[in-house]
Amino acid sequence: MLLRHTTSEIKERSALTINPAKTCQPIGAMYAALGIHRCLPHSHGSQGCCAYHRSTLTRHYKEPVMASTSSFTEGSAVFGGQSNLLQAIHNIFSIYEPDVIAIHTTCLSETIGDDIPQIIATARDKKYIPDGRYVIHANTPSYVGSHVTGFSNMVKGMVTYFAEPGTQTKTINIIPGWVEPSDMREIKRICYMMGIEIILFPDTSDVLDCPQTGRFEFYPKGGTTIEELKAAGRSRMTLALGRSASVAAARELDSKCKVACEVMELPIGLRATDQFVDTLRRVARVEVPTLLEDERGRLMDMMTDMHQYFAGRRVALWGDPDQLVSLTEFLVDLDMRPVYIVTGTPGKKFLSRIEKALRGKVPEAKVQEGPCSDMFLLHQWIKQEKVDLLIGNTYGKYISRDEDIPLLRYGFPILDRIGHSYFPSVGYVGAMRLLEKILGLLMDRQDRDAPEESFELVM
């Protein structure tokens, strides 16, 4: 009903985005920072910005998200935020005792032009940073990029501040990209099954999905330790999962510590997981265990059993570029037709990556990235020719309601459901769950629309 006035007529826009398919950089930086053990993210800007970033993460993960702010006032906007940040660093180490403060900027501090490295150096000179504690930063203006860009910038900052070169070890670095804590846990499980020692960073598992113990822990037990981040500079290889979120850190590691990197898509679906497992096998020089082969076999069996319900179904997708590329490839493998794909995150290579994922099997597909690639455009495309399924974050529920199309909630943020962050979508196990959820939606719709004589107990 909210979007009922959207028309199918598309007029060229260049300066107006309506219902963007992204959110702002600091949210991504804050999420990445939570993946460091005993780290307190710090928003160098106004209280309002920090409150928005914290609340978005809290509403998605249904967990308390700790973060501090420089608490800008009108005076900070005029004279700069240095004094606020120095006071904040002093207070945070005195009161909250983190091992690391991870500073990200906001639109206001970026526009003022605060020099964060200089302020950190001043804080160290003033002895505001205790021995053995650290302050890192990432520049994350919200008026460029997206939450994925902010995530990428903060992960790169981890390498810049911590990675140390040295004698090479057998360890493999894995930069998981923007995925759920459960996905990071699944990546670690696969590596454990293969007997591979890894350093995963950032790692939000056991931070944003930590078990209920009855006691409040300001710093949960999860997260990549500082020692691991330093040791990442001595690893044999880095695997960067997702070009948009992980490449910058991997290349920084290569440049700073001469750790070679390979870039691949997020291991979502059969083909991308195969590539991930095979790359692990090759670079770590190990065999793929039978248990993992069995998981793949069960996924293949499910795909075969369900194929008749998927073939030819039209799908619209929106969200983060790395997730969209792998999802598109998986849907094509199922003989589904991802016909509309938009991401608000700018990226020059997104279109070619999607084209590769489509493999020429969906010639009618419409794909757009960057400014004006928004939910409004997606809705207009759907008005022109309907789809059978929507896949994306919570903001698609209005289109789902108005157009009466099933919605699979996937990506970030999911604000109106609980539990999604506890189940992986990467790996063979994650792909099986995606299959079950997609088929459940399609068959629920078939049941609802079936005439009396076609309403079957066994479908």
Contents of the next structure:
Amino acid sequence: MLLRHTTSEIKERSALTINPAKTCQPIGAMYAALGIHRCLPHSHGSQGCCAYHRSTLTRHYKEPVMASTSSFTEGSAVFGGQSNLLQAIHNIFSIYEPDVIAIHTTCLSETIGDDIPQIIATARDKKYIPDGRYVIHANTPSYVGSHVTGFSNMVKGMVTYFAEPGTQTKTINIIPGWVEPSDMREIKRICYMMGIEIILFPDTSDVLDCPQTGRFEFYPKGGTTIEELKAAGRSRMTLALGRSASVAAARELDSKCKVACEVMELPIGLRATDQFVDTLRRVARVEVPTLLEDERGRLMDMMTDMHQYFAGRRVALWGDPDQLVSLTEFLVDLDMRPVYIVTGTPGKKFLSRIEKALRGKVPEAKVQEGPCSDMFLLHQWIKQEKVDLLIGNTYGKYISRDEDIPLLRYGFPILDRIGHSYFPSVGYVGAMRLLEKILGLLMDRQDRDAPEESFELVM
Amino acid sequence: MAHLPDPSNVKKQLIQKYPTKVARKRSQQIVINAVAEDKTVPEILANVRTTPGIITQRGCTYAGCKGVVLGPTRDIVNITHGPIGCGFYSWLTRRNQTRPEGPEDHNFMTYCFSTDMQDDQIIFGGEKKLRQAIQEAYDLFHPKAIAVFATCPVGLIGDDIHAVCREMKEKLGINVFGFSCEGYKGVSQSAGHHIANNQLFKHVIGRDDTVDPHPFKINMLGEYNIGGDAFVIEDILERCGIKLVATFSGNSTVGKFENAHTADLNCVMCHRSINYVADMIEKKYGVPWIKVNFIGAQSTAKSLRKIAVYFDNPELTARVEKVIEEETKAVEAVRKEVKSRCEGKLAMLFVGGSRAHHYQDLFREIGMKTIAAGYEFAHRDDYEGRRVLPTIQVDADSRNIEELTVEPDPEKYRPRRTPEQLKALNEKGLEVKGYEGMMPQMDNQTLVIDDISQYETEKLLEIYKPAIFCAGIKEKFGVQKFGIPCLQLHSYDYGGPFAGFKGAINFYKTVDRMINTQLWSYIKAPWQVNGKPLLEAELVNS
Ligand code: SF4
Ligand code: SF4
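Okay, that's the form predicted on its own, but what's the structure of the form predicted together with its partner chain?
Now the full complex is given, and it begins with the chain already shown.
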């Protein structure tokens, strides 16, 4: 038993988190910043945080993740990080020549209280920032929220620093939330099919799923450009996908540039995608093309064909709020039973969103967010009453093996499989992929467990 | 060997883009190797801060302490005191394998424990939460020991983790100890190793005096059982009839650490991460240490023979020779074959605080040349050898880290060898308490680069186009975008083990597979290679 010390008996915990279902803010900020074209994320703190964040992102995406650090030592911890950051800005522009440096803080520089905007201003006075280049920032203290919060803060920072008000254009902004590069690509494809002009930010496609060309590009071709980020302030409206990751930026756009926003769940699964497409149709005043309706039809076809295998199956999920909400809705639509749902990311709204997604159909569901909501607790629930399927990141593989329950790897980070970041899970096509994966897991399991006489050739 | 560029020219190219101050510093950290008759080498600047803004391979003190040294011990509940991230990232990411003896035995390595500090603890202090977390860990798991690791903000707000540990030790009656390994202390992971070693020495080693009557007892220091390396070494030692008291810290338990001072010899693998423990055990208990290296078939044989010389027992020597002979046959068959395909190719290694040295032996065995190498977090002695120790200047960053004054233990000090015996061993060629360092073993005109940056890495790859580059996960995919395979030597790309004879075979095959695959040659599409557009006439004629 890999998790041999986990028992079904639940003892009250108030201080010890065991096997967290979240991580810290800066990694989300780093991921978001990589979605700006020619941007170098910069971690203001000790170099360990930056190393950890780069390693984890690299392990998940299997792509180079470039980011610099202020390399704090004891002196900076005592006297503040201003001189480190000034040096860093100077060095970065000399050596790596980015268009933008996107600074995020770590818990160290946050606790010290370094005033980043003031340091950026000093850097500008000292002419460390070449003309036409930018330094932006987001505060990302790790003792508040989670990696999702950090992502959200950096996306908001993009608006704060770049969005410019002006004469309204036809363009629609889409803030995709924390999804894979392939998902961002899929969102762009859907909009392209519908003939809608969009600005997507951040956009990590072609940054974290780069083609192998035999040439290393320090700044890959992908990412939202500065021009686009500026123009986002003149768009007709903003669609913010995923409340936890995208609302802050959308609100900021609204108050700064008067771009109205609509908030919806991540387009994972049938109905969330329907809502996304329908909203696009409505706000852009276009027809939904037949090609897209056909995609939807194929998804519907799969759902009806597969229904008998899904109905009634109990599922445990953990991960990030936005993804959990849409996934839960999708599972309930399939008549599956998402019975245990845990996120480490705190936020009370999560509970009501999940409740809405459950639609009163899974009264036995246990849902938890916030302190000590972790995978240890989730595992204990599973020990009390088993489930048929686990959906969550790589860290679930220990529960999966100990309890002999199939695991659908979903969310962040996935450290033990390769390829997930190349295929979307949003949109109709993404939903089809999820269905195929889930059914594959359930049926492999059925095959494995079947007595010889009932081992089915046709299923 | 193909014609190689002039290294001084290469060095120029590596630093020419840097601002003056940075260039000045880097030029002292980039050295063209030149080994003198007496094995002295040029001086290198090491264990100094990384310049802010430079993209570095380095991690932090916490990573060295919790991640490297303490992480691999299975029966300690390691609680990270701080916000959630640090604990999360050091959760199971170092491939430290472990093998509890029975299903009932403690194994906490698959768990991640954190106090997940929130802003009110940052404002009002986190000691109360830490105390409560230790209590909860105790109530849930009843471990033999609980260790607490401080992260950056903890040091800053001034939580006294050691006082909390003392209090809880008293209250719970188990060993509870803390590590002030805040990430900002020191300039790299290395500071964390030092802090880890000090605390292990103070709180754990020496608590159990039970002496095993076995005549050949050793500890293996600085072996972390990545990918099962320690299992291979354990197996070899057992077949040789050598008793392993403790490994620091791969596949280890607290109980073994507590008993470690009863061994008769300490064998140091990763010099950087653990030479302090070897020195302290020697001073307090009288156990000498030697440098060993179980990476590479010849190095493994050499290390086994060193141990045999130390114990000076004909029976042991015979067993060691027999094991070497048996293993060498299998190794040679593979080695020869692989060598025929790898001979003369170039390798580069930029990893760890010993690995960039040890793995050169494996490359040498298959005829490959290490053209450039360096460490992520070494000190000068790891490059130049321990002979430079007296001349190393202690700077402010190192002075922050407690230096223990160790005296011989009034009861337990028992010198295993007299000074005369040690002298005799030295004369026999067994260098006790010695480490020659990486540079003396590298060719002249090769490049030695401390704390290499991303920029320098790119330049090196462009200039030399080596057959293989060895580094860590952060470097891997960037290197491969150049069309050059990158072997991760922290994690072995989830293969291995690479230690011992079996590991050498694995390594030869891994390198062969990586550099001799046809895959890299497909990167360009046919039309990109012969990119001339077809003329209409050609189409018509075909
Ligand atoms: S929790 Fe804080 S100190 Fe730890 S890795 Fe995250 S930002 Fe760094
Ligand atoms: S050289 Fe390596 S084993 Fe030694 S401390 Fe390293 S990463 Fe570690």
